[in-house]
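Let's start with one chain on its own, the form predicted on its own, as structure tokens.
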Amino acid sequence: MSAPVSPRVLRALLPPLSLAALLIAIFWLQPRTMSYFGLNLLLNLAVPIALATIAQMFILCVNELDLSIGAFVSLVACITATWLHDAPLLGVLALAGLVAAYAGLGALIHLRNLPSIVVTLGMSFVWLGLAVLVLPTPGGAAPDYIRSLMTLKPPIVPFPIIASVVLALAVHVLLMRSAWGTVLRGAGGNPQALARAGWSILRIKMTMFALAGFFGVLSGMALVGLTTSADANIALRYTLLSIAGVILGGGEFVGGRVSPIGAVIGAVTLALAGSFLSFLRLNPDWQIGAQGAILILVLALRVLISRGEVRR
């Protein structure tokens, strides 16, 4: 008789079969998305989603939140649609600069002991002042090179399934199985140990805070990419997908517990959640609190599940 499968195991697990629910309850609808085409459509706007929730990942790793992310994904892509296009040199500068914002942005919330929810709700008005002052009405142009990779048409399997496993698979190698990576996840779990060990947290903080300016220009660039314009409200509810992201692919709000592969899976499931409840005709207005439905399902069977493992 085989061992039933433990706690732990189907934790594991939870992510990538909620993703795999929904595309078969897609397939089911619309039978004609089966298909490379169908795929490509389905998962556009997988990757700037995907990218959001790993830069939000990057900072509830250090047990803080972002809710900054979506107005500064906004103002990427907007200095993307602009300068970058017009100026390149100068876009590049501002992008830069923004990277270097966000580190300062995590020494300022470390050294002052500011609650980051706080810091980066204020951050969020400054971030879509900028983008308004930048492209004061919705239009620019992606440039060129962004345009032509977001719409790759690689032979048999869509540019979209690859940039997110390469994505996953990239971050995971740098966060969980490099030294550096241990280094950085243990600022979330355990600070203290890492400064008895003559680690600073500040700088830690500061890479973390880095890493997420870094994934959140890409989010932008990319967005660009497959808009080919910008606006600057483009990407505002990137903040709750990204943290929904997370937290729906296994990661915690405390310890610096995350997974890249299932922040990645999360973002894709809702991603393609968009697609399903258009399938069923559900009014827009409603799509939203459709999402966060399936989101408390997901994390109701996960608490299910943890308290399997506790019991044990």
The other form holds:
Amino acid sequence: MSAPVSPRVLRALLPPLSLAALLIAIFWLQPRTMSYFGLNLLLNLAVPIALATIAQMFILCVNELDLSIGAFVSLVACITATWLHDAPLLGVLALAGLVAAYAGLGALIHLRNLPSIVVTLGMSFVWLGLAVLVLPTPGGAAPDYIRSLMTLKPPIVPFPIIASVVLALAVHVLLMRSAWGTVLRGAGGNPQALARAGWSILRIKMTMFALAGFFGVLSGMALVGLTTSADANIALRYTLLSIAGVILGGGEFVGGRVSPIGAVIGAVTLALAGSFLSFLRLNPDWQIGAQGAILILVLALRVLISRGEVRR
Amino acid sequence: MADDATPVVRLDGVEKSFGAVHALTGVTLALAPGQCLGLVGHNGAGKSTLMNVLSGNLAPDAGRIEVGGTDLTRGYAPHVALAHGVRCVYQEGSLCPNLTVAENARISHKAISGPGWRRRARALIGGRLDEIFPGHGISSDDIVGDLSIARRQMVEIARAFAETDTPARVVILDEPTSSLDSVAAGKLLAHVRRHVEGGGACVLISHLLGEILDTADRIAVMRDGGVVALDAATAFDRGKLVAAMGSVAEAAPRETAQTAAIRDHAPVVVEASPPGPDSLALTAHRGEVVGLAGLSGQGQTELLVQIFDHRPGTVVDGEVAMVAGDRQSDGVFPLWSIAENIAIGSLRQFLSGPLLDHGRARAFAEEWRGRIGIRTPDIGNPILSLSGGNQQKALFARALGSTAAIIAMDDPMRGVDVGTKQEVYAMIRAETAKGRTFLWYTTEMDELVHCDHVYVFREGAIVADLARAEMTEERVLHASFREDA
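Since the one above is the form predicted on its own, can you give the form predicted together with its partner chain too?
First the chain shown before, then all remaining chains and molecules of the complex.
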């Protein structure tokens, strides 16, 4: 234990440090963002991404992968901008039905022992098709209460920051601190041990998928609150952003090793990376590639740290 | 023995089969409070299956399970077993590596919940660890994945003995000392005695006979899925246990003269030694069937892989083909057809230019289906449509169909029915006559009779080198167990 900082701590610090580095770079490039208004603008769209990332995190926690979350968030956005606005009861029922559908997917994947990648890839087309049916052309309107929540201007600290912190802490307490969350995470670490201790893996999987569905619904609603209208393709890129966000935040694809705080930080980092590249006046054609490069850089750092851990 | 006390657990005529394999053939066993039952038997004797039935993980096909005098056979499951105080420490470990020690305690103790659960879980597991393994050096906030195997085992043991709302009436320990050092093992066995003297009951499964003889009050010996001997521990000694574990059938030393001749004249094709300390070296001559014996997991598979890889330090004269024992994880391609599963071993034979000639591959598979007798209407069917034994035949066909001169077999007969076994034994004989060499890791004593030469493995080393003429079951068993244990 001669190292001043243990690799575990270093690895936990990597997500907040990458976020801080990115923020400093942005402030340096564009000092005007260092204001209430600037931060609000900068971080606005991070909120729905963070919610979708949390949804993805629940799925990854039980060693599955959700390739449909982007299409799902789009569908929720379409329902929010139409039914929830025009006929709130129908809208609420539809959204509750979507959460139930997610729980059902969890059951299907577990009972039939299907690869979740295949099931969710298939479902992504179903969600997209439903979104087009609900809202064939871009439009609709955000319900007023969502709109006013998302454009809230609390004193001193901008709303997106408060929302991100509340989200991270709430999910942290739920999944990482509570006795119930411990069992849910255990199912990712060693499902057989859970079954032997008398827990139902089926129920755990359904719970995790339902939680993912719930946060996916919140993500779609938040998105419409910001954009005021919806479109069937509005959140397709969330699928990859959410996976990248979880991994960037220190999560692993298997083994139930996830971190809600890290996931939110990862999502915010990815959202900021886009702005950072714009401030660099990078040609938009190159932006996605550059975003990927940032991701590779952070992950490479993590691999280096993990290597150090193994060597000791 | 006088059965005046109600037994905590009574198994009555418990049977369990996996396909054609009878893992348990009517086991009747009672466990009294204040008693430690030792359970011994060779690999595949049914010990682990029996314990999985008792802990509710496997439903028996027939028989009754009584806990504390109540018949619980219907709907017996892990949570029922736990609620009645039946705990189990599994051989392969049942902790979640991503959780802390305290969090793992919570997983198996449902009563720990609500506010302050973390503090109570820490106190529960920490207290037990201190009691059983003083000076253990484990913090209840350590992540299990960071702990050494020995410490994980300690956590798992402490967790099984910990008590919340349900008492630990029966604690089943399946090879609990296999990853502990002798000091920790001594502490555990002392705790087992304290536990039974306090009125609890224990089932201790171990390959270390000394441990069983010292700790258990009664000993049950299992063989071929049944209990063949059951008596007070004082009635047994090491020799009697070994004798009870082995089957009486004497290895018929057929063709002894001929096998000796192979050793004398045929060239050596394999020379390798496992990395374990003081290990003897393995040599295989052309046309020989060399058996790798011993308890399971003593380094046999590792040596086969070493030979397969032609690693430096091993002499391997010729190509090696491997027959996997664990069909599901390293044998079959589950989504492919039978034909594809057979042909994959010799794809180079079917090349025409850079492309594969699927017609030839299929004809090849068709030919092997006939030769090895795979029972299927159509070789294009998915491999998983076959029974376990027939899947294994397909894997044999894959290896035998290749051009390899050396066939390494990694305990391939696990879960294979008797009929198939006989066919495969005959085929192995026929292939050796053509000059092929077989390296055969087997955990089944009966199969060693088919080997010309046997090497016994223990703890990663070869500890005995037995020619066919000197090979007896007793010798193999004696070499498999450490003398001092």
